[in-house]
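Below sits a lone chain in structure tokens, taken as the form predicted alone.
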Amino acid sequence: MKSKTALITGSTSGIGRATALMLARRGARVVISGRDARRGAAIVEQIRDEGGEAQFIRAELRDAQSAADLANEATEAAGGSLDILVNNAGMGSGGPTAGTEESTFDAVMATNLKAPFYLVANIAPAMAARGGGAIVNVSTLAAGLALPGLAVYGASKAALDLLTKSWAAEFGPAGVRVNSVSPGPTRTPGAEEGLGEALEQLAAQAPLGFVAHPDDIAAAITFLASDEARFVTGAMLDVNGGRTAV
């Protein structure tokens, strides 16, 4: 990863944080992005203390302009070019379809779908012009498996999976690889707050039967972002303990 630059959205906690640390430990210069400046500063400090390079950019990622602004700031912070983009920032939403507020629907779609779309629109062309790059989208088990109460969240990520394939076809001829990682139950602050005890129950339904650590998902993302995966594009990598294998 030495000489590589990476932008990881939603990287002040959970899977994004683990991914930023893992990429930095492999030598990449990372741009941390999120809404919490305090947590962002703490991760930057940790990476620098370990001898790595990192910067934090605060971003809400709720519309096309915020995505374009982040793309521009991150490219500048990375020294003029980005080699890796990890679309990890996401917004969860649970509950029955009836009663879901339009504002909730719009917010989930904006964060989980619109923001990645416009980040790729602003970053992938420059990767293509240089002849290479790697984009990894973070999806979810709920994108391919119907889970009650997760209709809006699952739909937003299922659409992101389709974009993964579309972008792989669009940018592949120029050397840009685009893949998706689909995590199962993972012990992140957001998952623990949103699912509570159901997190353990959901994990128990998979053959491996345990809740993943963020590093388990970060390892898959790091592989797909690395040159070791140079012949992999348009792939949906399930990292869910075997839940979709049964």
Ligand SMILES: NC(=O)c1ccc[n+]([C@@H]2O[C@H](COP(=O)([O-])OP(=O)(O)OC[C@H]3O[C@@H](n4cnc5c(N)ncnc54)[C@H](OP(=O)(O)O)[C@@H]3O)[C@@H](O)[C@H]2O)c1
The other form holds:
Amino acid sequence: MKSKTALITGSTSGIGRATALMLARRGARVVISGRDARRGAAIVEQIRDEGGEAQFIRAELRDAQSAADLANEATEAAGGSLDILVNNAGMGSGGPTAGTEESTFDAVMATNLKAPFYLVANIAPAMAARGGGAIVNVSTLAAGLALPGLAVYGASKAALDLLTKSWAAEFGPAGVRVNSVSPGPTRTPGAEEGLGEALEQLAAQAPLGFVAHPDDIAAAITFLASDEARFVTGAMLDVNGGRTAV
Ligand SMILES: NC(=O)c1ccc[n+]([C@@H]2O[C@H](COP(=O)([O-])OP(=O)(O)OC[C@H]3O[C@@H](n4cnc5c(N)ncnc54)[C@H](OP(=O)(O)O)[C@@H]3O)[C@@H](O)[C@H]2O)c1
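Same protein, different form: I have the form predicted alone, so give me the form predicted in complex with the named molecule.
In what comes next, the whole complex appears, and the chain from above leads the way.
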């Protein structure tokens, strides 16, 4: 991945952090992004200590403007062009439909759906103009299964899955590939806080039966972002221990 530049949203933690480290170790120049500047600085330092290239841009993704601002700043930080975009930043929400606050519904949709939409709207045309690029959307097992309490979260990511296909069709003729990785239960700070013991219980329902490490998901994202996947677009890669096979 030498000479490639990548923006990974939500790369101050969990799956995004693991992906940024993996892409940097393969030679990509990475732009780290998230809300927590302290964690952002720590991962930049780790990548630089390993001999890689990284910069942090603090961004709270909540609407079209915040996505456009991040797209512009990241493109500049990457030296003028981005080859890879990983739409990873996301938030969950749990609970029954009745009682879900409108503010929660709006925040989940804004982070998981609207922000990726406007990041792609601002980044993909430049990729297309240069004749290539790779976009990977991070979805979830809950986008295709009715997991209790995850209706809004699952719906936001199910819509993102459709965007993966729409964008593959829209930008494919210009050489831009768009794919999605759909993780099952993965041990990250966010999942441990949000799911607690349910993480193990959920993992136990899949044939492989264990909770994934963030690197297990990062490996799939890295493959789809790489030129090794040059004939793959519009695909949804389940990385869930076989949960959807049974
Ligand atoms: N872990 C799992 O079991 C699992 C399973 C399926 C899908 N996923 C998906 O995988 C992705 C990563 O999740 P994770 O488990 O790695 O979570 P995590 O440890 O909580 O990390 C989430 C990352 O997203 C960033 N983020 C969240 N909301 C943001 C916002 N509004 N603006 C900007 N950045 C924001 C966070 O940044 P700061 O902390 O710096 O604010 C953090 O870097 C999510 O899209 C999630 O839906 C996870």
